[in-house]
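Next up: a single chain in structure tokens, the form predicted alone.
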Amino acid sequence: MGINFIKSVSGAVAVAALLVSGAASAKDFRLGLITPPSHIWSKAAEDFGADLAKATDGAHTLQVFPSQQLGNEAEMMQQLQTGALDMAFLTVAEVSNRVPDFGAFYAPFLADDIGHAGRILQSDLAASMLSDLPAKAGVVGVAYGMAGLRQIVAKGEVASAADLKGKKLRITPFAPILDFYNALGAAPTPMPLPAVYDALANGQVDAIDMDAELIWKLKYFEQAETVIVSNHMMFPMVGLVSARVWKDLSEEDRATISELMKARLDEVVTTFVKMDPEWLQQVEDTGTPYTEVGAEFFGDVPAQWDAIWSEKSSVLGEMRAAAAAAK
């Protein structure tokens, strides 16, 4: 009987112990973007927090924190690299700041329209540059997915492209659209998204570098005389985990994570390859003054550019002979 009662008392506490186990690997993650909640890439973190609470039976849940509610996508970065914040949908462009090399997605006219800009995304080269970031950033690269490709909405007529010369153009503050727009002559004007509107509206900024989705579904036409529908430039996004939390989950759970992380940003894609055209169309259909224009419009601009990111990427090169591939 007594040694009945010590594998009673040993089955118990092996029981507790696996409780305790499975409570301490149990996690509520905290993802953090800048978009707000109606836009694309929130809710593909919210759908992802779903899948990861199902796939998990409840072990581990997400919090999404849209809006730059957990700070700038700068502030986020380092939030990632301290193991403060978990996970983020991020720009490439932010990624650009700490590793270059991430730079020539933003090679102009890289894409020749939204389904080319998706295949790029899906090349060798692209998935092979996220095992960099681990050793470089702090961070492990899941998966990538995108915005549409980049317009100018202006205030005023635009002509040509020195009508944009001097004027206050809001950008996404990131070295690869900063060195475009200073080459085409503009004054570059770094500006959170909620404040863009307003911006717009009062003649704070005289033009945006913006997206298909946002100009159609925040009204960013209304405040303007001329849309400029020029796809001059990608604008990836990249799912992102801390190193930091990485290390420390099971190959199971990165599996978990990897898989159907990967699963909704491929979703990303394949709404912005879909629906680009589609908000352009909503878009001309308003009235606005809408002009198509291509690579010439911008001069000697994207071969400036390329000068000047020859030497701050070392896969610019190799980008472009990736999306040549890709057509």
Second form
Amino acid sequence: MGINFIKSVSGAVAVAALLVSGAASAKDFRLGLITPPSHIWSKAAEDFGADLAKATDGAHTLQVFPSQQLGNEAEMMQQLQTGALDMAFLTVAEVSNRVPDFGAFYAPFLADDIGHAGRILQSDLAASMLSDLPAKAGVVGVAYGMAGLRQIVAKGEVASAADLKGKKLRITPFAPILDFYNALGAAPTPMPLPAVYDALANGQVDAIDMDAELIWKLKYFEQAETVIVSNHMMFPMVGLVSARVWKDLSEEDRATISELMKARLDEVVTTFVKMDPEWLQQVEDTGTPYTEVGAEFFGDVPAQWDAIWSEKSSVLGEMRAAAAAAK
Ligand code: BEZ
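Okay, that's the form predicted alone, but what's the structure of the form predicted together with benzoic acid (BEZ)?
Below is the entire complex, every chain and molecule, led by the chain shown above.
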């Protein structure tokens, strides 16, 4: 009881200090994301909220809204821009729909492996792209997270890329992946994450583009006959704060939020780097037909993609150079 009393008094003092100084006011921030509560991103958001409350003695708190409770990513992006939402962890895919330069992160086979993907996210280019976001999208980019590399799970046998031609293949709704599967001759079907399981189970799609964690944990492999481990693209995430909310924060609050959010997103990257191969191993161990393929599986599709995206993203060449330097 004594400790609780001391905690509540110190919290009250912190709030009073913020109000008296006028530098900032206590705030209950809201953070939205599309992943389910059990997902690594959602847990990182909860941990960040707990860190923020602790660091500010309860003056600032955070409510996390997982499973697209506040809307899909496009809607959350709009809410960030108007200041209706304070923070979000969004796929870089969504950001690339607004700022096409970010499409360069999806250059096919940019990363040799998951560790390399993590290093690309630490490059100076990746950092400088974040600093462009307030001007280009009305959001402050704090740091990157990720969700591993992309794989394909398909119904039926897939011996070569030709077997994917005409197949309805679920993609995350964003242009770089749409261009990739269009070039392959598949029938890419944009669909947000929460709709994927049912769509695969009921045959609405023949295949999905997905990461290792969810293929394993959400048991997508059980709904399909072939897992193709291609590692064909990275899948970065970004921690965002509304620029409208940011401008009213004190320098101290900005520093605290940046430092604490970045620490939790760095942890997300570290977890995926460690776990991606383990999740794939667990899928393989189930005996589900499992094929590892390289860039050659996709023929000239990666080159076609580069030709399209060298027009759409001004940093594609720099991104390939940054990836080469991060090997
Ligand atoms: C997806 O669209 O496949 C996805 C989105 C967020 C986290 C992981 C996967």
